[in-house]
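Here we start with a single chain on its own, the form predicted on its own, put down as structure tokens.
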Amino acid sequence: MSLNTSAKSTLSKNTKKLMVKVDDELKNILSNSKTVKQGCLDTLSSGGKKVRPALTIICGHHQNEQQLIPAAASLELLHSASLIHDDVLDYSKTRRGKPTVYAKYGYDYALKTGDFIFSSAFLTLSRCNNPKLNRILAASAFKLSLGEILQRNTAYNARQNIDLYYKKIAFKTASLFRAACLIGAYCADLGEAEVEALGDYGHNLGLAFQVFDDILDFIGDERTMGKAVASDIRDGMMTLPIFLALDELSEKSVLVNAVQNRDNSDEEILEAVVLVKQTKAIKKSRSQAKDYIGKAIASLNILKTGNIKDELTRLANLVIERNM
């Protein structure tokens, strides 16, 4: 559950120091249940960028550790719980190149593990004794759930509006990025203008993060990503590159059928991927993600602390550099 090498080099010494304490906090929390302890420890060791708690630490200006450490840990716990539940719903066998909790221990155990980690997020955050932080995380969890419902209800349906895609990624990804920044900012007792600016930063960073994930689904390296290329098509998901490719293609049936067919062969998936790559969809999607990064960085102009602004800028730029 540690940041990858490029992300680690992006973070300041102060952030790295506090992230070690977040790791220790997570280990203590996830060792508390005898029933699902092994699933929790597997989750802890599965690897991950841990961007969300890092955002909380940085937006918290490395201050007020008594609140900041449990707050940052709560973000990672909520994110981890959502991934376990996603794997159960998708019957996913691997994540980040390793067997999922669902694959190793079964449906019921995975659900219990996800539920335990989910509830631990709110219990951990309650230690901050700040109802405002609880409301922010609860609102984010609510949007995560709505995003998941929207995604399930629109799977294997290529006849949908692109606005729905933006709504889904705002709920499923950007909401938690925004929450991470807002919670950190409130821990540092920043003024409302700075808090809102950091919330905007997190929102746009989250949108960019998801768009780049969708791009990498077509052009990324399977070993680096830890998941199969074109998994979105296999799961019937309409992503930005697919929307933009359909806008260009005069003959859309192959790509539409690939999204709507639950039993595609490897050859059919490859044909769909090649079609998308032959259009300008990847280039246009990358441009869209860069626009979000630009908006995120522009939000930081209000910050008075230059080193915090610089670190958040570096982290934003990392999003558009990863695996590209």
Second form
Amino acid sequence: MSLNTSAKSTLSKNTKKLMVKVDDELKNILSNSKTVKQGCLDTLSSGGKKVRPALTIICGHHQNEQQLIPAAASLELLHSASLIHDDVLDYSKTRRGKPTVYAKYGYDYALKTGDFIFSSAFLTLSRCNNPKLNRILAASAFKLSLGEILQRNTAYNARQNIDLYYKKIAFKTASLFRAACLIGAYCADLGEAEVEALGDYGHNLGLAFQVFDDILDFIGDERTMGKAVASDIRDGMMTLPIFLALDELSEKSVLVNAVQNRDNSDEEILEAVVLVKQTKAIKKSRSQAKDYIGKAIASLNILKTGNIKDELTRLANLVIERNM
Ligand code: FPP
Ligand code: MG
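In place of the form predicted on its own, the structure of the form predicted in complex with farnesyl diphosphate is requested.
Expanding to the full complex; the earlier chain stays at the top.
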């Protein structure tokens, strides 16, 4: 079951009600520019999981709507901008089952659309009139970019330390999950201990989310996921399943070559994928994702509101049960 479908029963009535307002907010913001309107609208209608704004809404305890709606929208905007740029860098043709902005309108238009949505995120968040929130989002955007640079600089190199992988996923994914939770928590004016706990929750949830994404790249179904599978090896990316498979294999050359070659054939990619699946790498990666989920849920212990704790726990469990 996809996160979208399961989320219907996972999210509370209050969250769903506010998420409709976030969608309206996004529609308003993204229909504003004549020049990049179609790319923005395509992005909006492409049906993302919207996990990040949902986190802001829940961590914001469904209070203070005036701040919470633009704040949640800003998280989805930053995330969408980063995906549009990511698809340019990866030359990706499909995302969420639809042509990417890059594939449909070309390089220049995708860059401009990404820039427009990126700046809209900060403009929208500034409506909360709380510089602390803008600082958190800016720090996260900074880390996202660093993560992306690190990823590009270390591509096609199978001989790297696994710590670099954890650093990359903390930057490129967990930082925005953490920001989503912190921004919500500050909108609800929670005390420092609760804010920190929700930040830790978001960080660990983000790590689990990315590890699971990297697992899905091996075991996922292209049609359900709406994007190409086995694209990590193709792009020379060292992900957790590859590190763990290499640890286990005595004959490493096929997998090392698959990561390091820039022009693998489909057969070579398939051979590498089959090889990884023959090891315990996927099982061990799942177990690491589950550990992160365990840590995320444990940090919720100090929360005072039981229904918020329950909803965040349900959402965390869904992250490692999804198939897209
Ligand atoms: C998707 O992950 C991409 C990211 C999580 C971050 C992309 C970040 C940038 C392009 C740089 C920062 C840009 C802005 C606008 C702040 P993935 O590539 O692992 O997954 P995928 O298979 O879905 O592409
Ligand atoms: Mg990518």
